[in-house]
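This document opens with one chain alone, in structure tokens, the form predicted on its own.
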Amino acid sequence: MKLSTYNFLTSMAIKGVKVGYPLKLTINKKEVVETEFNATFVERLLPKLDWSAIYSAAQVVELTDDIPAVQPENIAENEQLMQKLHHLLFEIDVLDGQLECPETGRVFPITDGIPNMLLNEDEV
């Protein structure tokens, strides 16, 4: 699972959950896969992302020296930061771990890079 995907996942479908975001991420195994940097793609994706979830992911993978806690203004003009964001969002692949609902504590496993967000009947 790429960390860009993590930014969009929520447990809001669970009965009684109001927000369900951001999920708490735990990584047991990850892989870094280099990809071609595309500044335009990262820039266009930024308005769709939640910066607090980006920073949370950066904390989990220990990249807080590279990613600021608050989204800077004119971020697209900072190519070095855009490259670091690209690395965080598209080159780090979570192979094994879990996502946890912040409201219920429900755990969703990540196995072979695939988050299992399926709910039981009594949860919907």
Second form
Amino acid sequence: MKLSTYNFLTSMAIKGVKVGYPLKLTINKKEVVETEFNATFVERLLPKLDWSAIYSAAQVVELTDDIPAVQPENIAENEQLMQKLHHLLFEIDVLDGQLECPETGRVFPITDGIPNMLLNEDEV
Amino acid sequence: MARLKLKKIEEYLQCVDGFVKPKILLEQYPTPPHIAACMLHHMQSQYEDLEGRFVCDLGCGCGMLSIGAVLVGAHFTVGFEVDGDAVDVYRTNVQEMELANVECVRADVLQLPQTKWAKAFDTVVMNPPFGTKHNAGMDMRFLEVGVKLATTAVYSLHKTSTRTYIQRKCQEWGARGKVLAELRYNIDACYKFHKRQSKDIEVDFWRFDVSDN
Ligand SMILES: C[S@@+](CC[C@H](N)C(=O)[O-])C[C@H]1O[C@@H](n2cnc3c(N)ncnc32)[C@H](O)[C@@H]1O
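With the form predicted on its own done, generate the form predicted in complex with its partner chain in the same format.
Below, the chain from earlier opens the complete complex, with every other chain and molecule after it.
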């Protein structure tokens, strides 16, 4: 699971959960893969990112030197930061870990790189 | 990744492994590689809906359309699939083809609109379950989800017999639908144990323009 995907995952579908976001990320095993940087793509993704979730992911992978706590203005004009954001979002692959609902503590496992967001019938 | 020629895409897609034990209730049959390659090639050559795009594959199964989308130039593709066995094959396929920009989330497609995935993607592609006795209208529910997740276009396959109904429904959802091609293919032949009396079904390949939504 890339951290770009983490940005979009919620536990909102659980009965009674109000926000369900951001999920608490724990990583047991990760891998770094190199992928092509596409500035336009990252720029178009910016409005869909929740910076607080992005920053908390950066904390988990210890990249807070690269990613500021608050989204800087005109970030798209800062090529270096855009590259670092690309690295965080698309080059770190979480192979094993878990996502935890901030309200109910329900755990969604990440196994072999795939998050399992399925809920039981009695949870929805 | 550089864009590939139609024939090359098809060749690559022939290497995508299919379902180990297809589950009939989930309507697990892969899109035939030739059809998948033609569909994806068309999306790019006629509409430029794949190259550099953020793409979603609903009911991604073993990854035929997700992998194809990336081969045609999608920047990143996320597939959603409910079945754990299919997800395992998906992962193996992606690993064997060494693709870093395709991934899968195990989830129920029908639950996606109420999440942050709404309007997250540029393009949504799918070969939905057509809906049998058990889940009549499932393809329409998938399509409705697709319309909510995409900002540009949704591509889907539906039985030709439902064409008028789909035309009406998609207008209700604010999407403009167009049939791009009529296909014929044999679903039963995809199930090894079900060879008798199989016949081709007529299927429409649709594009839904959701850019006004
Ligand atoms: C016709 S197959 C297409 C598979 C693949 N996209 C392809 O083109 O080769 C439909 C897929 O949808 C999956 N599916 C069915 N219902 C689902 C649901 N509610 N949520 C997610 N996936 C579902 C099935 O398991 C199956 O893999």
